[in-house]
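Just the one chain here, the form predicted on its own, laid out as structure tokens.
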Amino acid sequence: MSFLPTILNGLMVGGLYGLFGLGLAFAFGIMRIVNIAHGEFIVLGAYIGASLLSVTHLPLPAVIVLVAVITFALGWALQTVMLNRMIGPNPVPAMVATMGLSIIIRNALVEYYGADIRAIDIGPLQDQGVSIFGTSIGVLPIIIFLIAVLLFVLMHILLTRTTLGRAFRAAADDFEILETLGFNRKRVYAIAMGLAVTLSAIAGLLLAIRSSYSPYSGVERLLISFEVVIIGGIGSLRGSFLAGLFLGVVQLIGLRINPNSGPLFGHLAFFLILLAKQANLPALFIRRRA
């Protein structure tokens, strides 16, 4: 029994997890804001992109840009209107607030689209598959690593070479140094927070056409970020990248084992390398700012 087509399986899954754990990361990392809400605003890019799918029948290239200006929108939007509000050493009221728009977020979804379990259709290229090492691999999967992998390397790009993400790093060390630099704080927590919803919903779209979700499919999201953001390190981009494809291969390996487990696998293993942290044991990824 060969383990090799569910590792790479594993990977490509992963890849998305990684994005989960990114979007936020970088809201906690830039703006020290935990984000409740990000597990319902992954499965709010899915129904977004879902409906943009079925209603204008555009290529999934175009839907998944269309997906990131609408949700970089909501992000803006979610930081402006309400969250720069409540930035301050005490992160109760950004946690609560982002907990009571999971809730609205939720109920929203089951009132328009109704709580039944759902899955995007994108026609033939989802049966199509590819050789890879005498496995065959299917084409959609690779695809949407692929993605993943380019994200992470454009972010990597936008906080390294630009002057943007070196307000990012100034407002992650020290708001007041990003002042005296002549940035507007709001702002740029703003656009921070877009990206980071951006991320997560464009994630949540191609999880989608993976698998299944519903409107209640946020929580595990949301727990899945944590795992990656506590495994690969707030702060480390190549972290998060480790991590997410760690959590997709042992929760693959997992559903091999026993098809009854869902992602209880993952979170074991998480909960080991907790453990392991907790007992200052050799980790499994080594915190490093990317």
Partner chain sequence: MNGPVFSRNAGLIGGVLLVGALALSAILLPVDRRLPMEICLVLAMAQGWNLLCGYTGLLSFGHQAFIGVGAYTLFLVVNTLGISPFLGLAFSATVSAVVAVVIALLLKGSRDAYFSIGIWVLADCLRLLVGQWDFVGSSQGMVLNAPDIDPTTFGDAVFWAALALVLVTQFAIFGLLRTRFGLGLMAIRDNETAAASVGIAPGRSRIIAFVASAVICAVGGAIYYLSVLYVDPAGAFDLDWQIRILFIVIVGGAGTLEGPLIGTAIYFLLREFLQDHGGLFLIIQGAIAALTMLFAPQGLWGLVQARTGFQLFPTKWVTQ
Given for the second form:
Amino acid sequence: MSFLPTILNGLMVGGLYGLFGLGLAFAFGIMRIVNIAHGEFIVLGAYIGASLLSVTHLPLPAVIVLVAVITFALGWALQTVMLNRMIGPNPVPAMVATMGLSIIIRNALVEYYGADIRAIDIGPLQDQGVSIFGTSIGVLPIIIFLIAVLLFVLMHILLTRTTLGRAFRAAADDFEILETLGFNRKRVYAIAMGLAVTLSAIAGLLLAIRSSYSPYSGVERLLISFEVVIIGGIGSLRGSFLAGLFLGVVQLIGLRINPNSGPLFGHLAFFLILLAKQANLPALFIRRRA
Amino acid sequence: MNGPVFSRNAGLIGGVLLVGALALSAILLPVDRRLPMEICLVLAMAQGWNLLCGYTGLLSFGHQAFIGVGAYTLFLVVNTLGISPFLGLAFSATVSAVVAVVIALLLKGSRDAYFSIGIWVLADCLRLLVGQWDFVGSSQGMVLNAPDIDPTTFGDAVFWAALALVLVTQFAIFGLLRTRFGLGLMAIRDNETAAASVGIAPGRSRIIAFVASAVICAVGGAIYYLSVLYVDPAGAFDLDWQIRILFIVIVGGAGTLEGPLIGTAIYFLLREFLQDHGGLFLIIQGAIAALTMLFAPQGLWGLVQARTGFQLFPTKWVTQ
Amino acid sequence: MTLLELEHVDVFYRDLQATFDVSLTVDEGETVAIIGANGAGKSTLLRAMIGLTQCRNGRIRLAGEDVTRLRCDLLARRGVALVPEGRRLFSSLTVEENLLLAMARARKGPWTLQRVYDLFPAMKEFRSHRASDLSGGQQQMVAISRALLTNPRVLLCDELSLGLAPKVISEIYACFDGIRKEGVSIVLVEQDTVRARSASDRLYCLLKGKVRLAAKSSTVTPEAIREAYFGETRT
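Can I have the other form now, the form predicted together with its partner chain, not the form predicted on its own?
Expanding to the full complex; the earlier chain stays at the top.
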């Protein structure tokens, strides 16, 4: 029995995990805000996408764009209405407030959609497969993986080639000086949170297409995002991407060994790396910048 | 004398009020003592968690781990050794203390958000591992096997245990905060660098507070699941325990002994009031937590204190 | 004509009052030095001028307009720029990215990328280096260029000479003639009184947050500066 298909599948899921982590790291790196509702936004992306698909019958790419617009607005609003008032050296208020928000979103989803586990059906594409290295791989996971890679590339271009991207990186370095150059700090933050939520919500929608989701999936998704951030480091696109792939592979191999283990193997791998970091051993994907 | 002294009277009043209220509720409420028992347990856990969060600034999202460990330890020792459940509580305390020390070592280098979510991941690991462990019934859970329990007095006995836990917790922490160690803790909370420079070891104080909070939650969890005679991983390691505790401490006011009392009152009033609307109750709970952070980050008691300077349990130096 | 005007300004650093009833003016095209010992309130005053710290009492006017309560980014867009103490470049950005960022929200004016490279020709050589890899003097060039590229009407310079070798300081100050030619007003905060005096038209000396001396740089005596600086009369 070959592990090759499992590994390939893990890589494909891992691209999405990388996006989860990127969204969380983005908000944390720029604003020092840990968004505990991150997982709920990931799940929310799936519910909004599923509702749009079933109500409007638009093609999937159009739905993805719509979800991006809606979730960007949500992230923007979250930062503007709530989190911009909690910027400061103490991270606790923002964490507790977003924890409260996560409870609201989670239970609102239960109230409105019910607590059952769902899957998104997008038709015949779901069953098609191609043969790679002698094993059959679904076309859909490949497309989803490519979308994830594309989003990483777009983020790279944004961060290095545009004023907005430079402003994000500058805000992480020294927000006061960014203000003295005429940038409205709170607006930069609002756009950053909007983008962070959008990235995660799109990834959440894509994950929902290839697996299942429920209102209670948010916690697990948040913990995965966090593990990606710790393994891959903050402020490194490459780190997030590789850490996502790593966790995806570990998790799917774990599920193959023990189908009831859930995210257990991912958690354990994470702790091994955390311990390695504490012992100052060279961690897997960390590349520290001088 | 002009030296700083504690206003002892207020502490006495606070103590008398608390004991009076609890005794009254125990005597008057009766027949069904499940709710008063739960109130006592949740208040004790909140005070324990508050010792950690409010006084050392470590925001834990994973104390459900200790509730689960406490409950499972109790069920394991009672079922295998056949000892009295109330003796089993000692085992719960011991095992949870050991687990807490191990976790503290694991998360030694993690601060702020890293600690908060790191311990959350650990709690999730424990939930998943216990759910895989056939000896304790895996995800089905296990039933307490104690034939010598007298059903007529058992409910009362559990209630008295819960009452004892909350009283011991409340006054032990009150006493603790007025010792050198407690003053050190508060100094660390207010300014870690300054505290370290006058010879208070932040690391050690944090670990002591962490282990103490873990033991309190573990014993609380053990008593709770003892009262229902059944435990399963999804319940005992449920994030909802943590959310409940967090809500109570944060809304009431972290870093004060009065805050959790107020938070507990609000929590149970809200819950009883919205009994038939479980989802709505949770949504309102989340909204209150978020709004508190927006408009009163010090919690409700923090607001009162800022206005009046009054302390029911004075732990701060006041100048006479 | 008066460009920047402070009237009876009290600024606080956290809970400590840093300046007391400070009034000063900067005319268009003028270079004004603010000198004083460590902790005299110079930097805090500068922060108030660009809106990074709100002043508790008093008024600040820019070209006649009351800007006392204006946010920092809006003040910047009205033509106030800061060369901060310790340079504070965006360390994860390259030199050129630092400069491009300054141009993004700039006013219309004479300063372009080409012009600042002409001002500091050496900068062209390390334009693609990460800002954190530069020497102190190189960083100071980038910090000044970054502020200039916003095309300010008034340029606030905080301790330009801090931590730099005397030769480098001379080079930095030498470029100021080129900057002044464009008609920009300059506020120099300095501990080095000799340097500040020779580079400025007028100077203010702060002592413990209060203006102790306001004088023309060309006519003020070193004794008067010393007295205002240390707050005592030498006998």
